[in-house]
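One chain comes next, on its own, written out as structure tokens in the form predicted alone.
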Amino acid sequence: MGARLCVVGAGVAGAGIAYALRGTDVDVTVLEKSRGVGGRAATRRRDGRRYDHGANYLKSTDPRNAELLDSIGREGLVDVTEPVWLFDADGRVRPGDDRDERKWTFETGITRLSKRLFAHTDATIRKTTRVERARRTADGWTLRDTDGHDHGPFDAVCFTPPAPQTADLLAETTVEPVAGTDASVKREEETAANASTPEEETAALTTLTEAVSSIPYRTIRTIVLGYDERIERPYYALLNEDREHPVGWLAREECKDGHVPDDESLLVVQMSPAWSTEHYDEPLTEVASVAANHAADLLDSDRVRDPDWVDDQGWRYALPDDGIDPSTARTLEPAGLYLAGDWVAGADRLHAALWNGVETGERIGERLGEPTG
């Protein structure tokens, strides 16, 4: 039997970890608090429409992305060809310059990326399971969920939620050192070199928790506006370049094949962090008209002021504004505790979370796994 790994969170980082371990004997269990996978790379369905209301697409910025799509399958892949334009604090719109960047999602939505990654693995995914604490003893790692159920023991654990939520988990984590590191580590000399005292591991956990707690995050509230007619524009989306407008991002979901009926428009309006924080808990009935009016001004269309239907989603911890020092993030890896995500990579991009997960999974595989097949 191979080593046992628990991944907390089924977002793209968690999916990347599982994908990286697909050719090893490491047994992966994923505990996910929600009913789906993908995290902020999420897609919602409504009356035959699909819309990516968090992360919008995977960019070609990292050349590994195209290779990955070849590996997991390009069936149903959507290449958004319309450009992203820019606007400033006064709402002045101008063309952008993303001609060399491709923007990929799927006909069924960006959630398909995580689903397809997981489909290439044997990982067990336990949804609606919110982890509240972790404990390491001589038997390994055990995690307890908010319903009082224990999961484990595992040889290693990896936390992938946003930094503030990971900090909460770390604050409720206890590490009881045993002789050397995990029994599944193959190299005896490494085991001896990484042996720690109880005081050293407790201090390391405290330092790690403080470092993760210090990472600032942006809050984003997304307002979705639906229209029963097509509103044509020469761009896919508008991005606020100075972060001084109440709207941070406005995208036309109809530019993605398979998402919106041909005679309709669907606007994904992501409000700015400052606006989102101030109005995060206000009813949708109150904020939808505000978002619609801002969108109408940006698109220069009075029709946009009166949407036929609305929806919303809040992301209290949407995007990191900084990252953790890589060496600090790996402080407790000898004890079997790993961290992964965009905030570990130090970049608020979907591909950053994905590849940080893959790279973390590769390290876990090198340490705990044996190749299969």
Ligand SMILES: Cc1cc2nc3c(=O)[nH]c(=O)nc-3n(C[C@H](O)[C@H](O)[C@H](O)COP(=O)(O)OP(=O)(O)OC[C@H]3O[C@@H](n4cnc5c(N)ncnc54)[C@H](O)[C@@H]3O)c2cc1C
Given for the second form:
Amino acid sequence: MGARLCVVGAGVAGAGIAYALRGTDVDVTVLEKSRGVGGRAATRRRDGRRYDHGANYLKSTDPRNAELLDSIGREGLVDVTEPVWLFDADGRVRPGDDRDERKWTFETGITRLSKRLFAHTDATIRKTTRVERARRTADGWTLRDTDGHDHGPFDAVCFTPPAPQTADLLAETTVEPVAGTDASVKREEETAANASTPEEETAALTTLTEAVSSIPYRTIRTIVLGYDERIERPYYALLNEDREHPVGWLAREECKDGHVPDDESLLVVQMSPAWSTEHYDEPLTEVASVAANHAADLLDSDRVRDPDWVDDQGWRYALPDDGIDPSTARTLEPAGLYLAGDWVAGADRLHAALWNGVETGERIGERLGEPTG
Ligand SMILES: Cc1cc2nc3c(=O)[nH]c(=O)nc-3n(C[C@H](O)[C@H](O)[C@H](O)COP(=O)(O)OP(=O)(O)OC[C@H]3O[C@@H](n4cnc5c(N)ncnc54)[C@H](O)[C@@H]3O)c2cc1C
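Mind pulling up the form predicted in complex with the ligand next to the form predicted alone we just looked at?
Below is the entire complex, every chain and molecule, led by the chain shown above.
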């Protein structure tokens, strides 16, 4: 039997890890607290409509993205061709310049990216499983969920939740002495050379936890406004360029094929971090009318003030404002503890999280795995 890996979190980083290990004998189990995969690259369905209420799309910025889409399949891929325009603190709108960038999602939503990556793997995904602590003993790593169930033992674990949630997990993680050499590790000499005492590992865990918990995040409250008529504009989305407006981003979801019926409009309004933090817990009815009024002013349309239905999603830990030092992030890899995600990559982007997951998976494969067939 191959080595066993537990990944906490089924966002794109977790999917990237599993995808990178698909050609090896590493047995991957993913524990995910929510009911679906994708994490912040999320899609919601409502009465035949679909909307990406977290990440909006995957950009072509990283040339590996196009190759990856070729590998996992472009069926149902949507390339949003309408441009992103800009607006300032006073609500003045002007054309932007994003002509060279592709903006990809799927007809079934951005969550399809993680679903498709996982579909190319044999990973076991246990949903609605929120991990609250991890413990390494001589048998390996065991993870306990909030229902009191233990998962494991595993030869290695990888935490991928946003940094504050990973810091909570690290604070509840213990490393106990390991008797003898870990037989599952391929390069035993390397392991021996890197061997640390349990005291050193515990000290490293404390330092790591402090480093992870210090990473700042922006909060975003997404407000969704639905209209039973099409409101045409020459752009897909409006981006606040000076970060001084209560709205950070406003997108017309109907520009994504397969998302919105032809005779409807659906606006995804991401409120600014300052506004979102201040109004995070206010009732949807109140914040929706504020968002609708801002949207009406930006789109110069009174019809927009009166949506036919509304929805929302709060993202407490939406976007990391900084990344962890890469060597600090890897401190406990010799002990089988890995970290991955956008905050490990040091960029608040989907592709950064994805490729950080892939690269972490490749390192795990080199250390613990053997190629199969
Ligand atoms: C509103 C918004 C808009 C964005 N727009 C864009 C965009 O247009 N373009 C772009 O490139 N990026 C965008 N991003 C950023 C992008 O979504 C993220 O960078 C990327 O999705 C991060 O992926 P991840 O796998 O690192 O983390 P996540 O997607 O957060 O995945 C972590 C997973 O861990 C799970 N989890 C957490 N705690 C536990 C636990 N204790 N036990 C088990 N599971 C747990 C979570 O449920 C989640 O599924 C946006 C983000 C937000 C919130």
